[in-house]
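Just the one chain here, the form predicted on its own, laid out as structure tokens.
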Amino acid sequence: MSDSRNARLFRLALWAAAGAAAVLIPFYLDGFWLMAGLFAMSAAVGAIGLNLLTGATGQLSMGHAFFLAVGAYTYVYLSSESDDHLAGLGLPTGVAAIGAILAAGLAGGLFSPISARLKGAYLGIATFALIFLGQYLMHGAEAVTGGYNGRAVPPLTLFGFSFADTPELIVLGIPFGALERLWYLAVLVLIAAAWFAKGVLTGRPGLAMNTIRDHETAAGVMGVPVSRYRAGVFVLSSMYAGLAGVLLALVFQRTVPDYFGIVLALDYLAMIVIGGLGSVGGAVLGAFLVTLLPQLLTRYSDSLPLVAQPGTSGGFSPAEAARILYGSVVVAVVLFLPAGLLGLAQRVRQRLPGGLPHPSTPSRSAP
């Protein structure tokens, strides 16, 4: 059996296992793990967008959390009804979700002239300012955002099907509430987001983006419209962030300004560095690690040394311990794994008995 056939069978088995797990998980896991998984999938969508911008095109962005906030708050504003204190348009939630993604893209488009002219640390500092602008707007525009306390998020309804706890839905004896219903939606959204990003990266746009990242002058000489690509990728990345913001709002069921701050922006950078810059799989891997680690430490804080239970003293909080851990992982990845955890997984796969080379590796001729 040739190496290429082994690799193909391995990938098929891996995808089949992942698909079966995605279908069965809501039947076996409780609400805590479902919510953790939903947070991880929404983070993965946002991380894919940031990886297109930073990993594939070389544009450093520290303002990704701002575009998530634009998506989340726009969805709430468009879908909520107005009352005595808060404004809203009361649009169908499906329309509101699309409007939120477009609004995030528009926000990215308004910033794109700056992103097309700045690069490196200068672009990073400019995007960092978006975080402060967003915090000011979220706290100040109380009629739209609800201010410090935020706003409740209307549940999504698509074609008459509500992603909420009501009406009651029983599947194979298991009650399907909002988390179970959102689980399958998030899986589909993540697959679509990854598929589209993969198509971008493996096509001519991806080649142009990588050329801009590696040698901008050479890209211009080769005829790549550098400024147009840089602006376009910034808009695309913002739309991914807007989609992630909508998912996050639906899962969290409330938007609060403090969540979309500096810490979230740094978390997203950690996701793509840990997982592997410039790849879809790396973004997903890093997002799951960075998002699930605090949840795992919270769940098992009573049996872990140096980790205190939430609300108690005597050790690091689960969130602090998680950041120390994945901060250490970031340092280790930068020093020893320049391709991230995805690169490490590919190296391990190549060394498996029978040889399972990376698809980019030429296969040996069959006997």
Second form
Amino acid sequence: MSDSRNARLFRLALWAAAGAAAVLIPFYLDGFWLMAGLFAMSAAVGAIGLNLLTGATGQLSMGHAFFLAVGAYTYVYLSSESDDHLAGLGLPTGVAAIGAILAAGLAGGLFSPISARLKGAYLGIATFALIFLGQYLMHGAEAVTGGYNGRAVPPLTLFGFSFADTPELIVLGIPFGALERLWYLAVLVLIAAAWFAKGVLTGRPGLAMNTIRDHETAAGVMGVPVSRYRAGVFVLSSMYAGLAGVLLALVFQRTVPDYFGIVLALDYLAMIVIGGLGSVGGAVLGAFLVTLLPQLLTRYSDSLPLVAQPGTSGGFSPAEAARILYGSVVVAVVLFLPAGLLGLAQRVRQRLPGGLPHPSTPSRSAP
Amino acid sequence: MTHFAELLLTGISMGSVYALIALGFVIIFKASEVVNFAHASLLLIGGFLIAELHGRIGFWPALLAGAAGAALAAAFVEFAIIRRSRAANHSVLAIVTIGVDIILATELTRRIGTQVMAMGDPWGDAVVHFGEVSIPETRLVALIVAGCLIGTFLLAFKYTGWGVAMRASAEDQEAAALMGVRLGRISLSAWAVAGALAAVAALFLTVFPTPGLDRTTGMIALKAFPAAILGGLDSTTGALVGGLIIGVTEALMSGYQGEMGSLGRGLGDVAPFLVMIIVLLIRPAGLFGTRELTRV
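Structure of the form predicted together with its partner chain (previous: the form predicted on its own):
Let us now look at the entire complex, which starts with that chain.
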């Protein structure tokens, strides 16, 4: 009995610490950390969506970056005013953000005739085609996307509150610019996204999705409307990607085609595999690791062995070191930790003396 | 008309090179049920070795060394990683090859840097004329060499003991193992052959009229993905047909994109993927792939 009380206290303390950190970070850390954290949180939203699709339902998607691009560019198109070169609708930014999420969902829905027919590797490479299609459209449709140079992103304004550097806002002596304001928005969005996905996964839909992943025919026989579920999850996951795209665009303040390429699409797969397939926590953990690793290595390159400082020859540049490190992490996780980092954390927790059994640990991730 | 004939010939020649790469995907998929995303890096390893060595040991030994190097690297990936993975899910195995690809590609692009490396091939920029139609000699050589290699492979696949063992294990791994087929060896040799084919493909992707090997050469290998998929991931004939379709499509689209206005720019790069999607909508397992049937 006391075990479970300890566990509850422990978890409560953990959440309280995380909450305090989320609130206090903008007051104490500088722009670099805010930026890194914002990237990580946007990536986490996208990774949660991909994990619903690939991890929980077993539909391999290598084109997630495309749906991020749809979200980011739709937001820019809807919210910008038209000028000589670029078209835009000039809608209120809040409406534009919702429109962007819906547009990403629509794009996912349009792809569903293909996703419904294909399985496994075939689906993976068909979604891979979306990346090339996306690059073609982003470079070609210059009036909407700004072509190679991309487009400036109008800052979000919600209920008269602007997520930008102006008007000036000072809270407890700290100037609250765009990054500080976006930080709280991103925290709220991430919590909402994680909470909703958790609800989907632990409820009946999650059970159906896992059954489809493990045995599609069996799922169909048991009465799961397989194709409707597959299409539905594809749309939902695209909407998550669209939301992540909007957040990213707001943080970058500029959208460029090159960002939404193959590398980004593969990064997302790495995130869910490293964190742990099929779980919300795993997606968040993986997203933070994959996004923060290169930035940390760049920031501390002078005090790390083997890593050369940017601009000098010899050794690995920080970006290269980060990529090799994280490629190795992907390989090592698949080989040694089939349940990802989250699975490892749960295993460690179970083995601690007087261990804290996690009530929600699914039995299949046990060794 | 001359323009069309030239484009067609270029397309067929490029298609045969794509077919070499696609055949690699197919062999690996048949032997270990893995979609190998590290193939682009294996190709880059082969090309890089040829480009580095030809100055010191001559072109032909360098080509051999490149093929051997890529074959060894591929075999090592199979031996050290694929074989040891306990992942039941094939998507996860595909993702592990992405990890391998990231490591290899990062190291190779670091070594290549901003260079454009010459391959030291004996054909140079010679051009062959057939009446009005003219085509670089390298394209013809590519067509002949790829044709010979693919032909040899298909014959070996059909008639040698290795080919029989390979087909048996692709059909039913367990039954093949019970009949004395050593699955490990089959898988290892499949990876090695695929690596060697990729190295040869690397050579023909980087000779004239391409300026040479650079860090983006591996990306060209990605076009062999639609070739392998639209032919059918488990069909060797499919790889060949798919390669030719992709090569010809790409050559024609790039050749005429100037006449399509602003829509045309970059169309040659997407066209292979669009063709693939159209084929998959009609035949979800590719043109020659085995359709999965489930009986309830």
